[in-house]
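In the form predicted alone, a lone chain appears below as structure tokens.
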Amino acid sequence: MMLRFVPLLVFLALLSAPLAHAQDDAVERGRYLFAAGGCLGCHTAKGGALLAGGRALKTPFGTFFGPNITPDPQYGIGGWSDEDFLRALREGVSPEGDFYYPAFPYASFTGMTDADILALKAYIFSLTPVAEPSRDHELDFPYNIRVGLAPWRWRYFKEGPLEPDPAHDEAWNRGAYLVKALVHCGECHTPRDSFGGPETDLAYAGTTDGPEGAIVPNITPDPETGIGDWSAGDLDFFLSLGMLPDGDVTGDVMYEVIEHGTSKLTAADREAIAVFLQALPPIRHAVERKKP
């Protein structure tokens, strides 16, 4: 009675291989769009489990913590079907229905698509869980009052996926979608508004209150106060290890994008985001020059 089920066990084992083929592509895909994303960054504390939350982002409206966001089905993100990651990625909007704050970024991971969100959940779901509740934002008010977010979404998001301009080749459109999206190079290097928003006619200009109060210099191609005497090969040298083109080497929270994110990727992605930045219009925009 055995040998009856033998070909069909071995049919169904058939079946299987190529669905755990593909799952373990979307694994590896998504620890490569893991690290280009920064997800360690802000969602692991200094000395914390991995993804466990509890990383401080300080910032002119109060403080925001990262949330935990390791399968954990209780206190992290277990729960969620594809459909929730992709809207918390693509809308900004929590399974629950609320908004995520912009100290998100999802108005930059809005652009990702849809194959890269979905195997950045499959990636974050193979890690292990860890059962530890969230730290609550401390926020002043009235900016902890959630429904103020909607005139601000109103005002600056732009829901994605985002499209490949035909005007330009394809390195130039690999940049832009990793400068733009993934790597969410703008988030940090265009000033914000005393709302909050990107101040778009200076984008990529540089800042004097990033991170953590970080100094975030103009990375646009301007030869006086950005980087417009760097060459692609000093873009290169400096996402891989950190050292400007004089010898000077990039503070700690640059350190850290690199690191753990720009470091890590392909050189040809790294290429493509000399290409894009390097096609940027010239901002005269001056920050004080310290380290990246």
Given for the second form:
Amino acid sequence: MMLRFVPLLVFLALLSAPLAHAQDDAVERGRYLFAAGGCLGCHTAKGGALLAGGRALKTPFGTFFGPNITPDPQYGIGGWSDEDFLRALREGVSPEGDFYYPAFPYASFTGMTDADILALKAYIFSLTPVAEPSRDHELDFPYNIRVGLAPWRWRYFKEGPLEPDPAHDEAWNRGAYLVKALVHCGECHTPRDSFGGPETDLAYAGTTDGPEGAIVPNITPDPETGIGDWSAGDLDFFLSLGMLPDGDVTGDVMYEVIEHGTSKLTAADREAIAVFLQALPPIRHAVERKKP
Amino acid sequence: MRKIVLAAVGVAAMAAFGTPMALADSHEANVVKYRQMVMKAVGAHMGGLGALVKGETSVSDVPFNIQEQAAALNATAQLIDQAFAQDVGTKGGDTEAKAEIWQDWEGFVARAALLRERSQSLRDVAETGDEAAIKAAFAGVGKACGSCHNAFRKKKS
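Please could you give me the other form, the form predicted in complex with the partner chain, since above is the form predicted alone?
Let us now look at the entire complex, which starts with that chain.
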């Protein structure tokens, strides 16, 4: 008697299989994008639960704490729709309509494609929810007033997505997408002015005011102050192992970026990053350790 | 006369408490300097091998004997334990060593042992001349360097 339902069940199974498959694909692609985007770094405290927040980011404006972005409906982002997630990354606006601080690198993520943003969401939503409240940022006056971000956005923010540049080849365009949007290299490697906006004429030329007081090197191809004397092999080697051309090892924040991010990229993507960086205009800008 | 006495006391005090010159020659400073030299040597051996792994040169064109180079790296890695064993810690001037080295000495020694182990396997693999295997073994050595530095060094520049 139940047998007559079998064809129906088979039919339904066949119908849903490609859908489930597409979702699995999105999760797998999202896992890759998640590594490249370095989400773990800011949204996970040292020794804390994955993405449950709490990592402190010390800046000249105060200390930011990465919030809980696990799929927990109460403390995380479990209640977010696709539109909410797209808006957060594309526009830097929360589901409640608040502006995010640019410590959340939406000014870079805005360059991502819709498909990539949603794949990233699919992956994050496949992770374990953690019911832990996010910690409030500890900012100095007047930076603690979010409405104050309106002029910042007007002055510095250009909404994406990033359009491919037909004047350049595929590798360069892929590199541009990775460096400018997904991997958001400029967030640390481009110095910021006193309003926390990027100094675009020093794009990728490094700063002594990096996160946690780090010295962030010049990664333009200037031969003396940048990485102009690095070969493509040097860069690939660095982005996969953290090893500098002289055999030394990079430290702190960049080591994390490599360990959780660039080392997990495909060799082709690392090469695309190298192609893009080596085609940047070289900027002579020496970044040296401050005198104590 | 009183002035001369005071000046003499001043000079004596400077000698006793140390000037920057005196600090440079202190036991602590010597230990730190030795540690840094050992690590520089490790880095130099890695840099030499790195030229190969970056794919700019094929194994047959390498202007040195990979096996000997890996053996030298392995031998230098033997010095890390003793270089850091002295109870000087983060004293002794400009050091990037974190206090965690001595707080977690077992962990530190284990990581140094990992470097010896992996440089030894690189040496063994080098004998075979298998380019892909050599590159993989070298990457293993690089990861040993990186994970230890990430845990125990505060890079300053």
